[in-house]
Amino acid sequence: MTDASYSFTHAITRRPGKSVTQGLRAEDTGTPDLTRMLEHHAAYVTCLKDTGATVIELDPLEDFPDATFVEDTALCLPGCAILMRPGAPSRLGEVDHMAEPLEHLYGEVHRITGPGFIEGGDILTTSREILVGRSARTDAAGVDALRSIVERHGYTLREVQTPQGVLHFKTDCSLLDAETILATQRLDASGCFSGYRVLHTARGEEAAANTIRFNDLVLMPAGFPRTAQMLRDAGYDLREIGNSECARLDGGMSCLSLRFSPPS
C-alpha cells in the first residue's frame, strides 16, 4: 500500500526568472548565481521525473522574484487542494497564476482569503494529521481557515510552533516515511513530534532538514555529508541536488514543488 503523505503521481515547479535575484531573504549572503540555480533546479526537476511522476513545469514569473518556491502557495490533498495566503505581501499575487493549473488537475480548488495568512512552507503533511506551524509567515487566522477546510475533507490539523527566528516550520524539519520525520534538534525539543520516530540532523549541519520524501526518493541538498550519511545508513535512497543559491533566498528542497496525486 502506497502513503499518500510521501507517494504522488505529480509534481508542479517553476523555473527561476532572472527576477529571482531580487528574492526576499533573512540575511543577505550574496546575490543569487542565476545560471547555477537554474543547473540545480533542473536537477531537481529530473530527480522527481526519475520517480515515474509527471512534472508540470510552469514558466518563470518576472514579476514576482519568489515564485519559484510554489510550495508556498498551495496545500495540495488527495481529496483537495487549497490555495495559500502567503505572510508575505510581496508574494500575494503568485497564488492567482497557480489557480489555473490546479483547478484543470482538480477541478474545484479551495481558497483562503484572509484576513489571516498561511504559507504552505509551514505546512508538514503526515499519515495520521497535518501539522502547521505558527511563524512570521503563517498567523493564527490562517491555520483557523485552513482548519475550517481540511477538516471538512475528513483531515486532523494540529497547530504547533515555528522555533523563533526560523522562516519556516518545515526549514527544521521533513517527512522521511510513514513513521520518521527528520527534524533538528532544536525544532524536536519542543515535543511537536510527540509519537514519530525522529532523526536529527548533524550538528551544523540544520539546513538538511528541509528535504523531501519524493516516492521512493528522499531529495536533500548537497553538502551535508554526515546528515547523508546517516539517512544512507537508515536504508533510504537518497539523491543530493545542488542549493546553495536558492539557500541565499531561505528556499530549499520542499520549497520547489507542490507534490500531489489529483483526484482519478
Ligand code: CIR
Second form
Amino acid sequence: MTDASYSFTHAITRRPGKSVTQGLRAEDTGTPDLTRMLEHHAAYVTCLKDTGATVIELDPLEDFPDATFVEDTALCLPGCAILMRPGAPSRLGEVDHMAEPLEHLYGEVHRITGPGFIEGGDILTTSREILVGRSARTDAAGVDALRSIVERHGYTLREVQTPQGVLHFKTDCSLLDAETILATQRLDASGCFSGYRVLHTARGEEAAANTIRFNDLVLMPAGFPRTAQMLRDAGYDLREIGNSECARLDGGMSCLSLRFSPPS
Ligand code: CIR
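Please move on to the form predicted in complex with this ligand, as the form predicted on its own is already shown.
Below is the whole assembly, all chains and molecules, this chain first.
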C-alpha cells in the first residue's frame, strides 16, 4: 500500500564539503572525518536510489558548514513546498540555495518570512497531520507562520514539544508507516503520539530514533543492534548506514535529505 507520508518519487541531498568540519554541534566529540562522511553519504544516496526514486544531488556549499543537513531548509508536501527560516543564525542563508531547485520542481514555493524561526528537523509529517516540535530552533511564531500556510492547503498542524536538550523533534522519532512511529521512551512519555502505534528504541540506543521510511526501505544509523533487530522482527526492510561522522554534528538519517513527490 502506498502512502504519501512515506512514498516519494524524489529526494534532494547535498554532498558535504570541507567546511563540514566546522558544523554546529552541542558537544565536541572530535572533528568529523570528511572522507568517511563522504562514504556514508554515498551509501545513503545509493539506498534512496535503490527504491527507484530520483535523487537530486546538490554540490557542497562551503560557506555553510551545515548545508549537507538539507532537511532543515524546507518542508515538501504533495501540494506545496515551504522554505523554512532556521533558528541557527549560521544556517539562515542555506535557504536561498534551496529555493531554485524547489521552484524548478514545484513552480511556486512558499517561504517563512519571520519574525519566527522554524527548522525542518522539528517537523514530522504523518498521513493524518503535521506535528511540529517547539525547540531551541523552532519558536511559536515560526509554528504559526507554517500553520497559516499548510492549513490553506488542507493540512492539520499540531504543535508539540521537542524534549529539553534535544536538538530537533525528529532527533527522537521517525515515521515507520501510516500507523507507526519509532520514538524514544522519553519523547513518547510526553503523550504526543496518542492514537499511533509506537515502537520504542532500545534503552541506550536513543540515537537510533532518527531513521527514515523511504518507499519500501527504512534507513537507520548503523550501530544500534537491538533496535535494528526489533525493526526487522516487526517486518521492516532495514538498511543500516554509517553515521558516525554526522552524529558528531548532531545529524542523522532524516537531516540528509528532503523527500517528496512534486506535482507532475
Ligand atoms: C545543526 O546543528 O544544525 C547541524 N549540525 C545538525 C542538523 C541536523 N538536522 C536535523 O536533525 N534535521
